Every structure is written in C-alpha cells, then in structure tokens.
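Take a look at this one chain, the form predicted on its own, written out in structure tokens.
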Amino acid sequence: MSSSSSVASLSVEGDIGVVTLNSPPVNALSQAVRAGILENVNKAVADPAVKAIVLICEGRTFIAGADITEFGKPRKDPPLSEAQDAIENSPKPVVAAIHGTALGGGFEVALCCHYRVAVPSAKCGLPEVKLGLLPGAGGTQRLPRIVGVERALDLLTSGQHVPAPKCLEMGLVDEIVPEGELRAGAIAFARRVLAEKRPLRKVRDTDEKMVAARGKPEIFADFRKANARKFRGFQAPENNIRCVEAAVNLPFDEGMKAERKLFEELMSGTQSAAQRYVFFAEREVWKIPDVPADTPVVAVKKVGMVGAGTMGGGIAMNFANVGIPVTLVETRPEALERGLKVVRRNYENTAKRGRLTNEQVEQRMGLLTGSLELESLADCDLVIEAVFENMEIKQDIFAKLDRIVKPGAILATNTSALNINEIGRAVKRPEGIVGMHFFSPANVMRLLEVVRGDTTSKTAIATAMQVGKKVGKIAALSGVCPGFIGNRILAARTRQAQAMLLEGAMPWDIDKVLYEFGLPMGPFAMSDLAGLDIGWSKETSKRATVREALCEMDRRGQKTGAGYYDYDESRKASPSPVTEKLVHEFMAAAGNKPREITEQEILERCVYAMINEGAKILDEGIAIRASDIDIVWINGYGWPVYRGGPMFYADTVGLQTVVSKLEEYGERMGAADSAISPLLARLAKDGKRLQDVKNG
C-alpha cells in the first residue's frame, strides 16, 4: 500500500510505515514539505497495519533546514510545529533516518521523533546562529535535555555540524547503520523498538540532564565571559543563551514561548537581515554575467610562486593544503631559506594546536620546492608573482615569465593596488594576465580579489575564480582602479581619519569609535600592527605627516614598541603623550585650532566616506554588485557580518541620510571625498537601495 503527494509519500513494508520526503535539492522545510510530513504521518497513524513509522529522505541529504526563501514572507499553513506535534504525539514510535545533513529545522524535526538512526557520514546541527537567528522550532529546548547545558550552549552559539559518531556519543542519535543501508537499517531498528516494547521517548518530557544547572546562574555567566570576545556585537548568541536558561528554569511549554519571543526579536531585527543577506551574497559573488559556468579553464596541477616572503609563503601554503605542488622562487638563498622556514613554523604551530598531524606537516612541506631560477617555473599551469610593489620590477618579472612559462599558463600578480593593464603590456600573452590579490596573512584570510584587466580572457578569470574556490577562499571580481575594491575604499576611510587627526581627534578617539562599531581595530591601531614604515623610505622622508615624523623617531609600530600608541612588553597599547604632542605640533603648523569632534562625526565621516567610494566603484563598473563590495569588506577587512557590509549598512541607515550628512560635512571631507557619487545621489533621490544595483 502507498500514498503520495508531490514531495512526500507513504509506503508500508510489513508493519512499518515509511514516510519519504523528496524535495530537491536539500529537502528544505517548504510549505509543501511541512504539509507532506503532516499528511503522511497522520495517514500512517490512522493505518491499523502500521505499528511504527520511519521518516527518511531521498536525494543527497535529510532535511537540511528551513526554506530561507520563505523568510520575511507571509506564513503559509501548516506551521512546522503542527508537523512536529504529529510526530511527537504519534501513538506509534517514529524513527528519523538521517543521511547527509540534518540541520536547523530539519534536526528539530528529528528531535521530535522518538528515535534517530544515522549513517556514519551524516552530520547534525543547529546552525541558525550563523544567520543571526536561533532554532525557533524547539531546538533550544530539546537540545539541552539530551546533551546537557554546557554542550548545548556550545553547539547553539557555534552552529557547528556534529559528525554522526559524535552524535551517537552525545545521545543525539541512537544507532549508526552502515552506509548505503539506511532504509533497511532504520526499518530493522523500528522493528526492534516494537519487539523490545521500547517506550515512546519524547525529548520534551526528559530533564535529568538539566537538573544540575538549576539555580546555578554562574554556569551561564561564565560561558558569556569566556566567549565575550567571540560574541562581541552579535545579538544571536545572547538570545540562544537566554533560551537555554529558559529551558533550565521553566516548564517546557513556557520555554517554548520564550524561544518564540526571542526568535521573533532576532527575525525582525537588522542583524539577522544582514547575516541572511551575506549568506546569499557569498553564493552570488561567484556568478560573473559574461563568464558562463561552462567557460573553459586551465587545469592547475602545478603552481609557481615568485617571491617567498610573507605573502608568497602564505599563498603557497593554500595550494599545499589542497595537495597542489608549488615551486617558490627567490633571488637570494637566504631569503628562500627564511621563507620556507616561516612556512614550516606556521605548519608546526598548527600541529601543536592539534589541527594537523606531524605526518601532514611533512606531507605539505614535501609539496613545496625552493628555487633560485625563474626557469624552474617553465612547466607550471599558474604562476603568481608576490614581490615588492614596484611597477618596473613587476614588468621585468612578467616579461621574463612570458618567455619562460609554457603557453596557455595563467600569469597572476598579487599586487594590492598597481594597474595590471600596465603589467599586461610587458608580455605577449596579455589575455593570460590576471590579478589574484590575496590578503595577509594569506594562509588565514578568506578573501581573494580577482582583478580583471582590459585584455584578461574569460578563461583566465574563470580559472582564477575556480582556483580561489579550490583553496578555500571566497573570490570577488574587481576591475582595474587604484586599490581595486577593498583598498580603494580603505583609502577613503584613511583620508578621513587623517583629516580628523589634524582637527582635534586623537588616534585612540577614532580607533575607539570604529572598534565599538564592530571592526577588529581602528586605522591607527591597524597601522601600528602592520608597521608604520610600510612604503616609507628614510632617504626620501620629509616629515610631512604625523606618520613620517613617527617613523623618523623610530616609532614604527608594535615591532618597535611604539607608534601612534605606546606598547608594553606584552604589546598592550596605551595612548601616547609623544603622539599627542606631535599631533598638536602638526595642527599648529597647519593653522588648525583643535575642536571637539563627536563620536557620531568620527563614525559618519569614516563610514559614509567608505559608502560614497563604494558607490563610485559600483557606478564605474569596477564591481559587479553592491553585495560583492560587502563580501570584500567582510572577508578582507573584518567588517562586522551583523552589519552586512558598507553597502548594506548604507541601505539600513537610509541613502538620503548618508547623502545629507556628506553634504553637511562638505569641505571638511576634502576634495577626494566631498564629491558625492552620482549613483548614490540618484538612488537617494529615488528612494532606492544600493544592494539592488547590479552591473552586467
């Protein structure tokens, strides 16, 4: 006997009713899936021949979560809770059969089943926190009843996916069945439940794992304190914690009401809207309108690195990590040796933290070959140059590579600002020249700016994007302009920070505002960390800026114990009287009288200048989408994900507000930043949004 709907069906095998969901690609909890579960579980309950029920999914995964395309839209019946109640209140045991992933609402459905079985490769989790949310279908109330309070707090606030063997250990699943035998294994398990007369185990009715936490608020206080840095600025982790507190201290139904209230608070807030926007933006960034998915690419089986310094070594690690051999070329033996030693030290430090085995360290180092000859790169499929930012040096290297490296190979530059069209003029294969701007430290930072020159072929672009994905980066395409997307916007912020420095704001005043906004650090702390002498030359220095004066005083940042800030032996920063005196000297020389600059002005001038520059980049076609700019800033510069990137943030503030404030600050912004982007002005006037702008 069987019955079916478009996405769900019931078949009866002996005394077991099998409810099968089939809603590609991931069986998300759409209205049709919710209705299918409800209808077919009720049918199985009503069928006297059925003694137990198995809930299983076709395709590559169990229910992988909510249908997030329904977020923000009017709710359609039945609600998920109705389907869950049908499962949990079934008078016949219901067994969830899990493969692939059971995530979010999908795992919350599984937690309503009386038993759960999984294949070894399956993973379960409640990752809603990553979208600025919390599990809103009982996950925060049921999870601590199974795994205990401390583990529940950790799982809910990290959103981690838990492998099936670990789920078994925690009690989240009851049995592991062999790969490829999930259906048969789940049916056999259900028959065993019947034969052994096991009870209808409802998670909601158990609380022994939570008793020890009652009347102990310090458990939650300690957890908040231990994770304060990680959770800084985010609302969702706190609401998840409050839900677990409710689970511990309230009856189940009251806890569910608390969960619903805290869920709605997040769902209607800006942070979750921002994090959901970023979720889609990270998928959109790979789509290039004129470079179709079937564009031919170069098969990259061997990579060459020109330069084994900090960037070159870090970039090389990305390839070794995924099993691609790399030849690193340096001009001097000591530089090459130093570069390879740094790479080894990085790997060994990772091994000390338990993230690599010693065998894996040796395996990856074995993929790295040092050389002093460019000729050793002849057979590479991709060569990346990462040397000093000097156009003449780069053109000379590329002219040599052009003669040496096999035809059809991609020649990439890691330049962070230089014009790759000029580099392209040094070679006879300008179509093979592309920018691949990795961010420092290159083995850690997630962003890769792929830069398209006037002559860069679609194959070169597609290859660079694909390579980025293979080495675990998120790649965003940029056109050619000084600084590309990220550093061009950074320059606008830097100009405002430097201008306000000579108007009366101290470095620590400016840094504090941007840190409290959610950035990892402000511009002056960042300069001290990177080194004030990057790009500075003692021979040509003219003490024309505060930075040059500091460098001449050998205050070059953290590495010298002093820069804009003073540092103690543990590199803890404190405001510097030396810097303050120096700033006042420069102000006097410029004829400026110190004035009080509010935190609001600091934030608006820094951030609105960034937004204005981003709009210019968009208007010029340098970026494909506003969301690509946001992806660059979130992944390359630490813009807080809960603010969605500078373009999304502009939309939340209101473009009319941004434009009117830019007009109000006017000449104070300086020549480069006082000119308002025509696109920004037009969108503000028409009441439209930056996030909807797309080129191509």
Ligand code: 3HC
Contents of the next structure:
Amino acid sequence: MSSSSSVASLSVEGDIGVVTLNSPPVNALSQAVRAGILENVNKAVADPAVKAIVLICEGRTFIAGADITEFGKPRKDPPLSEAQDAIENSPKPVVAAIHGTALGGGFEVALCCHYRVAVPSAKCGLPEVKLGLLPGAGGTQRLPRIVGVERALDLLTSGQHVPAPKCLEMGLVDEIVPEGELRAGAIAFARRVLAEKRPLRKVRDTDEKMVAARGKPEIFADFRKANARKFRGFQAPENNIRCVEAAVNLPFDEGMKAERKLFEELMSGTQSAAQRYVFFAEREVWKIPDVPADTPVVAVKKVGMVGAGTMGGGIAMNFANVGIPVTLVETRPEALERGLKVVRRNYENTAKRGRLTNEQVEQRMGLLTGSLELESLADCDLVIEAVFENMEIKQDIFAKLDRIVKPGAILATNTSALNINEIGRAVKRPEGIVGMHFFSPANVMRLLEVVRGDTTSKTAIATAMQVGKKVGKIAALSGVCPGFIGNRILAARTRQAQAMLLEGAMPWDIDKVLYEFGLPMGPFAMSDLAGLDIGWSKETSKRATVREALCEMDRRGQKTGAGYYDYDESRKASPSPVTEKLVHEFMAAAGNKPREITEQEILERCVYAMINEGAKILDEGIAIRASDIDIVWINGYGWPVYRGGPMFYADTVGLQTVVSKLEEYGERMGAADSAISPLLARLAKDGKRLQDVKNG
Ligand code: 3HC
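Given the form predicted on its own, corresponding form predicted in complex with ligand 3HC:
Below is the entire complex, every chain and molecule, led by the chain shown above.
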C-alpha cells in the first residue's frame, strides 16, 4: 500500500511504514514538507499493519533544515512542532534514516525520532548559529541531554557538521548502516527494535546529564571566557549558551519556552537577517548572468606559477592541497629555494598543530616542482603570474608565456593594481587572459577576485571561478578598475582615515572605532601589520605623508617593532608618542587646528565613504550585484558577517541617512568621497535598497 503527496509519501513494507520525503534540492522543511511529515506519520500510526516507522529522504540529503526562504514571512501551518510531536508521541517506534546532511530543523526532527541510523558519509549538526540563530525546534534542549553540556555548547556555538561515526560515538545516532543500503538497513533496524521490544525512547525524558551539570554555573562562565574573542560582536552564540543553561536548570517544557523566546529575539534582529543574507549571497556569487553554468571550461590538471614569493608560494599551496601539481618558476635559484622553503615551513607548522600528517606534508611538497625556466610551463592548463607589480615586467612575461604555454591554456595574473586589459595587449590570445587576485596569506584567505578584462573569454572566467571553488575559495567576479572591488573600497576608507588624521584623530582613535564596529583591526593597525614600506622607497621618499615620515624613521610596522604604534617583544601595540608628535607636525604644516572628532564621525566617514564607493562600483557594472561586494569585504577584509557587508549595512542604516550624512560631511571628505554616487542618490530618493540592484 502507498499514498503520496508531491513531497511526502507513505509506503508499507510488511510491518514497517516508510515515510519518504522528496523535496529537492535539500528537503528543507517548507510548509509542504511539514504537512507531509505530519500527515504521513499520522497515517502510519493509524494503520494497524504498521508496527514501526522509518523516516527517510530521497535525493542528495536528509532534511537540511528549516526552509530559510520562509524566514521573515508570515508563518504557515502546520508549525514544525506539530510534526515533531506526532513523531515523538507516536505509539510505534520511529527511526530516522540519515544520509547527506541532517541539519538544523532536520536534525531536530531526527532527535524527536526514537532511534537514528545513518550511512557512514552522513553528517549531522545544528548550524543555526551560522545564520545568527539557534536551533528553535528543541535542538538546544535535546542535544545536551544526549551529549552533555560541554559538548553541546561546543556544537551549538560552532555549528559544525559532525560525521556519522563521531555521531555514533556521541550517541547521536544508534547505528551505522552500509553506504547505499540506508533504506534496507533502517527497515532491518526498525524490525530489530520491534523484535527486541526496545522502548519508545524519548530524548526529552532523559535527564541525567542535565542533573550532573546543575549547580555548576562555572561551566558556562568558563566557556564564555574561553571563547570571548571568537564570539566578539555576535549575539547568537550567547543566546545558544543561555538555552543550554535553561536545559540544565529548567524542566523540559520550560526549557522549550526559553528556547522559543531566545530564538524569536534572534530571528527578529538585524544580525540574523544579515547572516541569512550572506548565506544566499555566498551561493549567488558564483552565478554570472552571461556565463551560464554549462560554459565549457579548461580542465586544470597542471598549474604554473610565475613567482615563488610569499604570494606565489601561498597560491601554489592551494593547488597542492587538492592534489593538483604546480610548477613554480623563479629567476634566481636562491629565490626559488627560499620560496619552496617557506611553503615547506608553512606545511610543517600545520603538521605541528596536528592538522596534517608528515606524510601529507611530503605528498603536497611532492606536487611542487621548482624551475628557473618559463619553458617548463609549456604543458600547464593554467598559469598564474605573481611577480612584482610593474606593467612592463608583466607584459614581457605574458608575451613569453603566450609563446611558450600550449594553446587554449588560461593565463592569469594575480595583480592587485594593474590594468589587465593592458596586460592582454601583450599577447595573441587576449581571450585567455584573466585576473585571479588572491588575498594574503593566499593559502589562508578565502577570497578570490576573478577579474574580467575587455577580451576575457567566458571559458577563461568559468575556468577561473571553477578552479577557485575547487581549491576552497569563494570567488567574486570583478570588472577592471583601479583596485578592483575590494581595494578600491579600501582606498576610500584609507582616504578618510588619513584625512581625519590631519584633522585631529589619532591612529588609535580611528582603529578603536572600526575594531568596535567588528572589523579585525583598523586601518593603521593593518598598515603596521602589512608593513608601511609597501610601495615606498628611500630614494624617492619625500616625507610628504605621516607614513613616509615613519618609514624614513625606520618605523616600518610590526616587523621593525614600530610603525604608527609602538610594539613590545610580544608584538603588543601601544599608542606611540613619536607618531602623535609627528601627526601634530603634519597638522601644523597643513595649517590645521586639531579638533575633537567624535566616534560617530569616524565611523560614518570611514564606512559611508566605502558605501559610496561600493555604489559607484555597482553603477559602473564592475560588480554584478551588491551582495558580491559584500562577499568581497567579508571574506577578504574581515567585515563582520553579522553586519552583512557594507552594502547590506547601508540598507539597514537607510540610504537616505547615508546620503544626507555624506552631504553633511561634504568637503571635509575630499573631492573623491564627497561626490555622491548617482545610483546611491537615486535609490535613496526612491526609498529603494542597494541589495536589490543587479547588473546583467
Ligand atoms: N532552506 C532553503 N534553501 C536551502 C536550504 C535551506 N535550509 N539549504 C540549502 N538551500 C538551497 C540553497 O540556497 C541552494 O539553492 P540554489 O541552488 O538555488 O542556489 C540549494 O539549496 C543547494 O544548496 P547548496 O548549494 O548549499 O548545496 P550543497 O550541497 O553545497 O550544501 C547543505 C548542502 C550542506 C545542506 C547547505 O545547503 C547548507 O548548509 N544549508 C543550510 C543548512 C542550515 O543552515 N540549516 C539550518 C536552517 S535554520 C533551522 O533549521 C531553524 C530551525 O532550528 C527551526
């Protein structure tokens, strides 16, 4: 016998009722799925032939969570809790059969089942914290009852996906069944439950792990303290922690009420709205309107790197990490040797931290070949150049590569500053030229800006995006302009920071405001970290800026023990009287009288200048959509994800406010930043949002 709706069905196999969900792509708990579970579980319960129930999913995964697209819209019946109650209160045992990922609400449904089985490749988790939320369907109350308080705190605040074998160890699943045999394995397990007359086990009724933690508030205090840095600025981890406190201290139903309240608090806040926006933005960023998903790509089986410096070595590691061999070319043997040594040291440090085995280190190093001849790159499918930022040198290299490297191969440049259209003029295959701008350290930072020149082919773009995905990056497409998306916006912020320095704000005043806003550091701390002498030379230095003056004094940042800040032996920064004096000298020379600059002004001038620049980038078609700009700033510069990126943030502030503030600061902002983007002005006037703008 079987009955079905479009997304859920019941089939009866002997004494087992199998409720199957089928709602691609990820069986999210939409209204139809919730209704489908409720209806079919009730049907199975009512069917006298059915003695036990298996809940299983079609497609690539078990239920991957609530349907995020329904968030923020009016709720539709039935609520998830009704479907969960039907399962948990079923007089017949219900077994969840898990493959793919049982996440969020999906795992919370599984936790209401009396038993859970999974294939070895399955993963379970409560990743709501990554959406600025907490598991709002009993997950915070049931999880600690199984795994205990410490582990629950860890899982809830990290949102990690736990592999099935580990779930078995923790008691989150009861049995692992062979890969590809989930349905049969789950049915067999259900029959065993019946044969052995196992109880209808309800997680909600198990209390011993909660009792054990009662009266020990230090567990929570210690956890908060240990993770303070990681949780800085985020609301969701704290609310998750409070839920576990409730699980420990309150009866189950009271704990559920506390969970609901804390969930609603997050759901109605801007942080979760931002994090949910970023979830979709991370998926949208791969979609390029005129480069469809089926665009032919070059199969990248071998990569060439021109330049084995910090950048080249870091980029090469990305490929070695996924098993793609790389040939690194340098001009001098010492440089090559040094480059490969740095890579080896990086891998060995990772191994020391236990994240790689020595064998893996050797395997990866074995994929890297050094060479002093560009000719060794002849059979590469993709060559990435990462040499000194000089147009003549680059054009020369690309002209040579064009002659050497096999036809059809993609030639990419890691330039962060030069016009790739000009580089394209040096070759006879301008369609194969593309920018692949990695961020330093290139083996760590997630962002890759793929830069499309006037002549770049769709295949070159699709290949660069795809290879970026393969090495674990998040790739955003940018058109050609100085600084591309990320650094162009950074330049706007730098202009404001530098301007305010000469109006009376000290570097640490400005850095503090941006740090408190949620960035990992402010512009001056960032300069000190990167080195103040990037692009500076003693010979040409004119002492025209505070930075140049600092460089001339050998205060070149952290590496020299001093820059804008003074540093102690452990690289702890403190405001520097030397810098302060220097700033006052420059102010006097410019005829400026220092004035009190409020924290509000610092924040608004820095951030609104970035927003304005972002709007210009969008208006010029350099970025496809506002959310791509946000992806760049979150992944390349540490913009706090809970503020959704500068474009999303602008929408939360209100574009009218941004525009009127820019007007108010006016000339103080300088010519480039006081010119308001026409797009921004238009949207503000029409009451529209940046995040809705799309090019193409
Ligand atoms: N709701 C709605 N759509 C979802 C979704 C969800 N929970 N999860 C994934 N999707 C969509 C994606 O947007 C994407 O759509 P697209 O093809 O139109 O771009 C499609 O499903 C496929 O997703 P991915 O590209 O991410 O596919 P992967 O195979 O790489 O990853 C996944 C699959 C691991 C399930 C990943 O999609 C994921 O992590 N999803 C979110 C899981 C999650 O956060 N669940 C908790 C939700 S909140 C909740 O449950 C609240 C509850 O406590 C009450």
